[in-house]
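Here you get one chain, nothing else, as structure tokens; it is the form predicted on its own.
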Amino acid sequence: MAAVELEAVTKRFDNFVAVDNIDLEISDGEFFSLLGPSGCGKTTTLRMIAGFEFPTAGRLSIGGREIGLDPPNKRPVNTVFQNYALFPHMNVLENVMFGLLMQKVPKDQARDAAAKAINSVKLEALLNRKPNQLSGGQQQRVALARALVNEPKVLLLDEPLGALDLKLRQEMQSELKSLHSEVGITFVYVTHDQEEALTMSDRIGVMSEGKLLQVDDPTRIYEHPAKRFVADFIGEINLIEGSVDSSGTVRLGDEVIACASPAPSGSQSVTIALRPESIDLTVENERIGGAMNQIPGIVARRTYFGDSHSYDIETSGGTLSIRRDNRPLNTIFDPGQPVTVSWHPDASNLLED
């Protein structure tokens, strides 16, 4: 049974359509992350899920039963924001307890229970402090503990981390990560950052204008994306339009291209997406063995990273850009040398627009 169920749920503020009619399962212990620019819908929906909002159509279920127009308070989830939203005036002790302290749990007990909540995000020996005696990650591992201190079925998480700085939030998605292996509920984290979704997940859903675009595991995601969006706005990518001829054939330009799946049926032109660390460079007319597309080019820009180069390569269907890693063997090459461009089949995406 799916932990979450979303059936044609949309959303409309007045006449503006936040959430158009998606679909979504997520499953019982699925670290599950909604990924998109801001707008695009995904906060309406965790909150619609939390039940902060109600969907204007369509049916929304929690463990198989339906829970579109019950209040927050009677849905068995617990939500953790950007802002803590801690008490100020309460120690660690007490922010946690305070949930079940208003749910009449008897003092002993709510207390042992919350100390089992921080001991999970390791702040046991800052019980006594209060919010401002805390740094940002300490006051979110107690936000945390306070969302699981209620065992819910599903923790929300609307872009916890965005308020750390880049050093504490790549601690903090390790501590998450591990945090979900051992508690083994259902997480539904929502997020703009393309690699936090990548490193965190066991499927992602990309979502643009209030659709959901493409739902799938990291992997397929970063390396097969559905739509030309969704590889546009993960990671670094080419996006190369492509010719048909009549008997199915893709052309590059001059190069007819293999790819990974078939042209549409009756296409005259495709978008070719390709990832740059998927393609190779060697020197002009230097053929690679194996089924490769191989295509002449001449080297436009080169740009170093420390730990790579990065090339825009000048081809006859438009330019490439390609990164190479500074292994000892890898050959540097220079602007205005001729190359030959190599990628595998399998690296070549053709994209619906």
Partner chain sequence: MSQTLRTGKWIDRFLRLNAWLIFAFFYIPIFVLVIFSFNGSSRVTVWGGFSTRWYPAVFENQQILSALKNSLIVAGISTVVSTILGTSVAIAIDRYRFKGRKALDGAIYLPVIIPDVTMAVMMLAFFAQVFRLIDSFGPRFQLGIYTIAISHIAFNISFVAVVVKARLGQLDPSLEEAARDLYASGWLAFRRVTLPLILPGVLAGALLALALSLDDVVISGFVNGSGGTTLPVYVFGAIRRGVSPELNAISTLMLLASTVLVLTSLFLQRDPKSKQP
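Beyond the form predicted on its own, can we have the form predicted together with the partner chain?
Nothing else is written out below except the one chain.
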């Protein structure tokens, strides 16, 4: 059964369409991420699930029950806010107990459950601290405990790691992931950080300008983006124009290349997406076995990145950016040197706009 279901959901603020006709099904127990730049509608979507905003049109259900217009306190979901939104006048224990007390759970029962939740995020020593006496990471954990103690059907997380420094963020990523598999609750995670989405999610929905562009698992999102925006937003990528002839053969400049999917019929040009790390470089005319695409090029620029080199290679179809790990014995190419550029057909995706 779907934990969360959106059918043709639209949210308009005056004349601005924040969320544009979205269909989405998030399954029970899934770690689902909504990924996109700021202003793409991901947070508005989350806020509609939480009940802080109401859809202008469409149906919204949680656990199979339609809840479109229910207020937030009548929904089986809890939220971890971007800035945690811990109550500054309550200590850690009172913060975590709040949801239970509001649900009329008897006080001593609520205290026990809250203490257990606080243990599970390893903050048992800080029960009586006020939020402003906690570090960012500790506040984050309190916010998690405060939401999870209510055992919601769905946990909503609104860029919860955004305020933490890099190291802590990486730690919290793996902690969140293991917490998710422990509690078995559906997580809906909003982020603009592609790395966060890729490392933690079961599935990712990429949003832009209110539209849900692609919903897929992280591998497919990264390796087989369907739309130009998805390819461009996630990671580095070469986007180059290729031509198509009447037989459907794709050419990059003068060279015929094979792609992951056939060119759409009737099209004369296509956008080819190619990740810098999926392209190989060899010396001129050195042929590689297998069904690889191989085209000649000339090194235009080389940049040193410590763990890798980045090359700009000029080909008859345009400039390609290529990333090569620095391993011992790997050839370093010099600007001006003629080279052969090669990649597996599966790595070149044809994109819709």
